[in-house]
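Just the one chain here, the form predicted on its own, laid out as structure tokens.
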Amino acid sequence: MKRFHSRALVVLSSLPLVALGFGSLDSATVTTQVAAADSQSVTEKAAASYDAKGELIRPADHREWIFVGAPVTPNDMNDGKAAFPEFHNVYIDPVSFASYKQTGTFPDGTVILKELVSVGGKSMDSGNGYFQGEFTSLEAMVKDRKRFTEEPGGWAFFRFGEAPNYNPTGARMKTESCNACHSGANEDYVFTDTYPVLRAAKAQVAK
């Protein structure tokens, strides 16, 4: 969106402001109004929305979000008793990712989705390894320090049920069932050290 507006402003700057419908406004005012419209569009794209019961409405396009990684802790590397033996396909909503790249922090409204995928085959023509099987379930964590004042870090957790027929809304999960693990995360209850996409974004902020 920012890239589009920057190109648009180049074109706008070469046209009479009156012809563009801004009357006698100067270019600085036009730029401010365009920026305000951009900010409004970002707000409208906020990923987290809730029903009357406070359940998180499942986004229809989560596999088109920013994919940050797919950690896996398979059973055969954990004495057959891995707590989460599936692949974790993890996505973050684009608006929050854009903010994270600019600030290095997860803003309120951040939605991080985890879609669990079974471990399928362990060999391919390219060699042996762990390869993804089928989708199994979908969960989300949402940061909102005003809405979830009782949750550590303002993060609440939701579950959309089993694949392939995910529920339209996510039921709230108990704090202790999720934060017992996420409290050990290296950054704001998120395991950013296991996600190279987030590490790279954070490194850009440091520069």
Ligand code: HEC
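Okay, that one was the form predicted on its own. Can I see the form predicted in complex with ligand HEC too?
This part shows the chain on its own.
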């Protein structure tokens, strides 16, 4: 939360201080004000930062980003061992989402995180189904056509390891282990069709 605040303050530095509310910003205020910031500020602000080795620094607050959907590939529908078990909670950084809502495209600097979560149970008072259990691991994809010139679409892929103690930085994955598969995605290496939040945002742009 702390880091997001400081980022928001950079983006919003041209707004009157009184509108910022200093440390008392709630996330709704931040999102509204980021969306209202001029597009130059939006494109200048990057959610991704890197250490000296080029590893992606893990965002401190990704569970407060825009939650776009949760595909689920349960082990028991995949011969007991899904490739990516089991729920995939997917988030996009708020600044890039604000830009996506305006343009319908992912700007350079977009960070999309996928946090894998086990199936914790299969029955509740609401019925039978799949209910989320524990966080298991965290992965990311970052678009930057200037930084990752050799990657298809400018998207680089990273892994932060296993929960609960994710690594502070994400190791870069080889193109063939991640991006090769994502080249078959619906839109710019992202499987947009499976995220209702992104579909709805895109539909608004088309109007």
